[in-house]
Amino acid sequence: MADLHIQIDRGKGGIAGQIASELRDSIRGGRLTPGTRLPATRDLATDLQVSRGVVVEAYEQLVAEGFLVSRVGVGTQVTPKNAGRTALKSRDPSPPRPPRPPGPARRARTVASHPPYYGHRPTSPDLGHFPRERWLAAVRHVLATVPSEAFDYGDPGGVPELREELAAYLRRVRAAEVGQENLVIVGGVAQGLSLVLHVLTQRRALRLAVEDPTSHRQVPLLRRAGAQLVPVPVDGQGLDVRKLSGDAVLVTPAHQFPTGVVLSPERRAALMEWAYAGNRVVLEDDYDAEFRFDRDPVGCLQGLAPDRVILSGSVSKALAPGLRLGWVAAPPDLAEAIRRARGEQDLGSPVIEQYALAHFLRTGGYDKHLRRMRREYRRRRDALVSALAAELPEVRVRGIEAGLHVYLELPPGWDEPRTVRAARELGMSVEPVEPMRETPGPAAVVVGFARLPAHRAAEVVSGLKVRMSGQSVD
């Protein structure tokens, strides 16, 4: 049994964190190797003198991420080399929460001809949220403070500031193994991919697994980059990896898009044996992990296995699209290939920009945006899942409670088109499914909620099953 000398400092609160970031450390450093036995809940939490229920919801974290396993009768372990073999029985451990109760959801007595709009795309956030006023006191404290030397041709790779700031934020929050060297700012994850495939085609010819469905947005920008696309089917826990074929593969691990899944920790472990076994790699999008409402948000791949997975993430779904800043965290060689491929594309990003969001990042500027948005999401997102419940309860709403968007699978006599269309001329951000899939799969859409307000969402509903059923509205 481990000797797991954890320290923990009770002055700073969030007990649980601490002990999954300290094992975390240890088995990242060698010193918990695979296979080694964690002494058991109960065990743990009196030698540390804190609750059981803080040590369960440590070890369910790290499970979660792929570090440990646990099994009946076995107990719980380092995640040995071989696990992506063994059929484990951990599951993501916290099942979504069911829906609030549903308020006495209202009948639309009219259709307006000019229905409010909610939304360009289903994973837009809301742009009215926006901090202006601290994102204008971040350029005005760059635009005082920085000298001007800062605002001439800079490292096409950021500025160093935002890449130290990003790499703290991506450790303390995304449980990421990465340091300002091996980031790179990028212009959003659409130009992070770009590159990533340029680097990376220009050794080998690349045969990219994606997931099915996927977002058939990015699908051309794959292409354009010169990968050759192999589909994946994905189920209820992610990305299949038995049926795994390619070079690489693109997986969105925390909250699947379209479906809302996230790969569950016997996924996450057999897709590291599959990028080690045949020197692979894995481009983890990490779009919207930062929106989870039932649970901590799960670690990213890129924590588990530094040297085989590449991060992408931005701040288009936390504050805007428009920003268009981005980031790219990478094993060292290929980090500073795609700061080379950067700098012979356009010179690199706009520079006040990295500053002020660097500013954002290192005043809690950034946290503090991201706990209101996290309420507020939730908020939509129950109000939208109770609306429908109480409405349309053939409607089945499908993937974990988390990020902009839900998953909804349509009853029988439903099509797609036909319910796109009556979405739309309510003012939703709806988009029909088919076109994300290479294999056939159940009639679809996905919803936006992140600019749907929580108290226009049982009227939306309700306007809907009023043009689906073919009745005249009142």
Second form
2 protein chains.
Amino acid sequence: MADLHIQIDRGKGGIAGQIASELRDSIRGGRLTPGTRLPATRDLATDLQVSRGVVVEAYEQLVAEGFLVSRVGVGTQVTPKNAGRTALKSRDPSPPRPPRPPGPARRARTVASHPPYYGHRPTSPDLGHFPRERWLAAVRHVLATVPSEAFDYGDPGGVPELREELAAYLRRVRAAEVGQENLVIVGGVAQGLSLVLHVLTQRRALRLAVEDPTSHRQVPLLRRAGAQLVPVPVDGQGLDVRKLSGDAVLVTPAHQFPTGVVLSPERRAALMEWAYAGNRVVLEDDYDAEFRFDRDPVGCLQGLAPDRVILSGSVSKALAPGLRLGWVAAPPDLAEAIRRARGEQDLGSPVIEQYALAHFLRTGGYDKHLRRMRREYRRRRDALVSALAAELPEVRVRGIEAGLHVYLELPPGWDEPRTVRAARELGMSVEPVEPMRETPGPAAVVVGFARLPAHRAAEVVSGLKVRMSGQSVD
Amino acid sequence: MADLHIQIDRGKGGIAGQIASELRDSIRGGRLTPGTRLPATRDLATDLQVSRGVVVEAYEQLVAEGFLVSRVGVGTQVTPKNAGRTALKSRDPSPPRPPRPPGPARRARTVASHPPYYGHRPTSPDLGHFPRERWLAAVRHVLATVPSEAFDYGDPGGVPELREELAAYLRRVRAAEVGQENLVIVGGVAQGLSLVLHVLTQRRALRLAVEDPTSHRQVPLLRRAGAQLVPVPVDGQGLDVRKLSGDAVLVTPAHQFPTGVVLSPERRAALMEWAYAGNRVVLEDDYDAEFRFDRDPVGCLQGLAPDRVILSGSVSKALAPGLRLGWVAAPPDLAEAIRRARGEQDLGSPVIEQYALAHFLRTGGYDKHLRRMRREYRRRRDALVSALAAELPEVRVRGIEAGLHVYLELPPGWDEPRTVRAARELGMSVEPVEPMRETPGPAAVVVGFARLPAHRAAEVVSGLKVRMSGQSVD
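Which structure goes with the form predicted in complex with another copy of the chain, now that we have seen the form predicted on its own?
Zooming out: every chain and molecule, the one shown earlier first.
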């Protein structure tokens, strides 16, 4: 049984988060070794003079992140050595993978028929809330304060001030294990993935496992970057890791697109095991991580295995896609290769807005905006989900824990094209799931709620009910 | 003899430019056909009631651009049909080029030994003059006026408002033949070239001729994008077109880097002939075109052969490299392929600064800033060139017509490393030419004058004289 020394600062709030953070650090630092049993929640709560619920929340958080496992009859323990994540600590070099014969990539039938679409997407934020005044203030601050040399050719890996602020943010909010030497500033997740795949495919032919269903907009990008795609099914726990093959995998563990599933703790552990077993790489698209509504977001995979996982994220949901600002966090040698590739492709991102984002992060403007938007989006989600439950109980609503969209499994008689048509006529932001699938599955649509005001949800859902029942009589 | 109908608006000023523009339009529109002889300058001057010098200037401009040729005993005529540019008008499909055996690219020995360098370059503008207030005003205008949708995922080819303004600017200032359908907004010339080469090398293996000497910073970029490089020497007239081989060529006709040579009219014509003879592509890096000091800048090659030439440019010299804003002008099908590649690589450039640049162009801020900087840089160039002539007549100064650097051919006894060391100790912005050469050549250095105030030029050059003479005695 572990003897825990946990310091709590009651003035700071977020006690469960503090406990989780201390435990996480102890596991990473080797003070809590694999297999160690943790005190019962009741005992630790008494020790720390906190409510038991707080300890339960902290343990659950770390179970969700894969640092702990909880078993009937055993209690909670640090994830044992045979599970994937501990390989990270021992840093045993994995045996080299036998080379695979280069086979033709399985062609997703969705590619040619779906040219890229730019414009409002169901997953876009409410751009009416873009903080124009505060962003202008940040730009004003930058233009008033940076030295002239800041406007010159810069480091293609990004402005150091921004990397510093982002590293602190990702450590704090996403439990990432990252310093500025791991970070490359990019023009969003798309460019992050392009660069990572460019670097990886220069080293060897790359068979990249992708979730099925997945974002059909990303498929041409992955192909253009040189990857051969291998679809792997997603079920109620997220990516089905047992069916994984390939040299690398691209996952959206925080909120899978499109199904909205949060990758389960067991699957997280299995995914890490897979990565370490074969010297494989996990590309983590930290999709929708900013908007987890009912509890703290699950920490990113990268924090669990910083030598195996490449994390990509952006401000596209938190601020606006049009800013084209994102990041890649990778092990230092790979980060350097990505930075160099960027320097030999486009010399890096524009600098003024990098400084502006650094200022926005440093002064707390970013957090404040996120908190405000989280409250607002939660209201909108609740209104939509309630309306659906009341008016259309036959529609199964999935993926509501996080993000800016819900996944609706359609009842018999509702096909995707008709549902999409009806919903669009009502002004809903909706897309069919069929084009995102490699393997046929039950009819479903993705509905964005970021731009659907709470007071309009009931009216829109009623309208959908009328249209769908009316038309199904036709 | 052509019967010319030229309208002059005397209120507008720039009479020579107006005459050149009318003649250019007549040639493009087919009203002046190949081989047509133009009136003697004296006669046209009388007709138009302008001074003869004005007509001479207009003719010279069009000769420099390749629209006209001037021969002893014949006078001035529209470039005849056997020269390259007229193939453009007839649009005869060129016979297909026999496929070349893919040979190994000749490796420039400069690549591995010169990692990219970021920071002040001799060719960087004076960033102390970046118009911070006016740029902030443009951003303020954008944030106060654009609709919210502007912050969403945009057209990866760039904001339409900016493409419209840029097309007008390039037509007016660079005599480019370009509409917004030809333009793709990119993050500078580096990304423009990366994308163009990416698209071209996807179609076929590409042997790309590059100037020798050339920018050693660009070589890794060209290689990474998949091109096989073929060096072609540069002499006093620019790229030696007779020695060209390959499927495409990258040129800097407005002000060759590093030699500063402006591509001669004969070479321009020969280059077009080469392009049409083999269905080849000319990549025009419109390098330093903003800063032509003693006359109007020569129009770009693209205006001469818009179906053969891909023009790249940026605001890096005019405003700041850190803005990472540039453009590519290409025939519509290629522009579409580049736009699509961009959409599948990084989804395009940040939007706010695109709108800001559009506003800056529309309101005349860009032109005003350029005029101001052109005066200032001219003063600095004159001061440096005068000081060199007075103090160091043994140094041959080249490439002073345009741009932000001069090319100094060193006298016997001055080697490049020692000269560079001495000049840097004096705070000069200087680089050796040797790393830019594929074929050994006379010792030379590139000296930037953009950040050397006119009142310091004499002192710096005297210092250089002292150091070089002192050290050569050692």
